[in-house]
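In the form predicted alone, a lone chain appears below as structure tokens.
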Amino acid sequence: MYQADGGRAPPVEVRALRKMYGEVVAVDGIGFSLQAGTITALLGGNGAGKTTTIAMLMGLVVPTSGDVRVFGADMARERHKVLHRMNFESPYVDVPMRLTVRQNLEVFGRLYGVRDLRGRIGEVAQELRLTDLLDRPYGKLSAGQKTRVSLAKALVNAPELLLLDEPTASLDPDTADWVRSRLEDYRQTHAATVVLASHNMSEVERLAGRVIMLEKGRIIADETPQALIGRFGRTNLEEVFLAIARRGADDAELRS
């Protein structure tokens, strides 16, 4: 288990976390702690519990039992204390289509109480190559441009905790590589803690120093990508992921 430094509360601490939807167990008693300034990948196939876990990290879903603490705050009851210190990005979540990029960033910046919002929007737009798009309606952008706007929205409040869901989806390989470089730079310059959910295993190998692998709501591995590859006797993380996914499919066939 990862420990907090200097007695301070870790950015994320999950303890005996469990979530049930009726008779279905989505998350089954997991626990982990994240160190500041690290990138951790949360991996697993469909139905493994990733989305539910991230929703509980954000305080959007209340656990059936156990708890999630972000910067020491109980996210089921005290998320208002720390929401300004975190943010979330997913290219699958659209912002208002009729508003321009600038207007969307202004709305979210005000929600997060960003000081010198105009200056911050200029900074993040320059960092993500959005300056020429600021006054265009969001709905008129390409899929790749929308992905960059989603990332700009997630960075507008300079979060200490950044939750990413497929951050380079819809991007061409060159732009995706460029975005990964920006994420690495952001993590280093802001000492930010990043949680990454991705099906791009080469992306995970590049960005993440730690992998938490979920299967059927439980943690089945929690180690570095290199250690995970070695433990499963594979040559890369994609082969590990496929081996676990196919093992689950084979088990399902045996039970049917």
Contents of the next structure:
Amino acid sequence: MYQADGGRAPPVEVRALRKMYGEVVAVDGIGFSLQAGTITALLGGNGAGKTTTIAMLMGLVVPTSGDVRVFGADMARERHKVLHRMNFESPYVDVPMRLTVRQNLEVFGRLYGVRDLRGRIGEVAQELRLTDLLDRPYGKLSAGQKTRVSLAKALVNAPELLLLDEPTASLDPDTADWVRSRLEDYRQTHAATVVLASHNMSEVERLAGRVIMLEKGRIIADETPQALIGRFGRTNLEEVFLAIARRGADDAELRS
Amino acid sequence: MSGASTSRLRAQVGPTASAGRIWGMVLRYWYVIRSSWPRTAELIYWPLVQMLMWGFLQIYLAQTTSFAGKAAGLFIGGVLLWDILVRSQLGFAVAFLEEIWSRNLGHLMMSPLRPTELVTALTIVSLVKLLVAMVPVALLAYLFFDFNVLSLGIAFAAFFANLVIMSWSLGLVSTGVVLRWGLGAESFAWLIAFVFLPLSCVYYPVTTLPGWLQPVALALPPTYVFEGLRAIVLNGAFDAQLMVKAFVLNLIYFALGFAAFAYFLHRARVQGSLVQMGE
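Previous: the form predicted alone; requested now: the form predicted together with the partner chain:
To see the whole picture, the full complex is given below, headed by that same chain.
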């Protein structure tokens, strides 16, 4: 396995990252570094810059200035050195509908260069309760089943860095809770680093050890959920999110 | 979730991994073809309709004009070769469009799949689709109209190679345009080859075109293929030089096509359009 960093650089390092689409500033000079084996939530309202930030973490969007390094590799120039160590899951990006679950996992397993692919597919299928669905077309599954398949696709290469965009959106509370448990398990057993974008604050409170809150492309808070709740004198993260969303973007206290 | 042993989960790298990714993409498109018989039928439908129409037209003309009688195979050969260009380009472009229709492009672009590997997979898939479409049609031409494309021998191999390489160049440009401008430019992928129908002189010699248009026609590789077909049908002579010219032009077109694809992909990453297409 290629190690751009010799295994020493932080999984993610973002410096002075800025992205402009024409005159619109989507991300405005943000910087952060993630430690291995942690779950960090990227929060913010619509248009805050979460999706653009995640896209730049994956090398899908080229920054206007600043840089993103994943395992030491510059994602604007050398992302192919580390992409096999990452993966991504979002209910808003489908896998091919006509392919069966097994065919999809086989295709993505090959794209990620997974060894013993058959064994690995059996393993993730068992872990995510997909064994009985393996030969059914993805397009004929329920929303909850599709989410589990997307998660299986994201875990098929046992990524060291997992990027999740609202992983439990459109799931019923029971299934969502089950998915969160699987994600916690995965992080623990694989010492994986997880970046989570979510609008579900209870999910963030449960999973994330750190919250990076974005507004208009800038980081306005970066601390643990508990610290954030305490600083605002609220009882949960949802109330904090609402308080922040209803304040001006230039609040000096938040930027401290 | 249990942890699997690290060595077993370590990803493959190097040429083996690259071949695996190409094979993965070929499998992905093969599974789509296999999953839907209407799609397979669609591959054969238009070439079949074209062949029947031009075949019967040629029979009619052969009965009423002496030239058409002498030039049996001119229309059928032309339509067969033209369909190789069109079907191969569409096979390439439509395989790529599948990714956008199925909202899967985002997953591919953030996977370790490299642009050269994607292009290699698309060329292989275009060949597979071409075989699925053209073998029954070539058989029909032989059975109904007594035109055996294989009787062209080495010439057919040269015609085939030049047309397929040109179709890949067009496929690269058209998919690049869709990458950059999204599904709004989808019709470009469907129609790009047809610009070359009048200019490549499929059914008439280059000299038929007005003088100012002839250099344009001669700058296109397919023109040499169709001139070569006419030379065989009318004079029984295979002009290898025409094929060499076509091949040299094709190398230039393919290089330009790949450069355009790479440029449009880069622009899509700068403009963020890959994210929008993936969702």
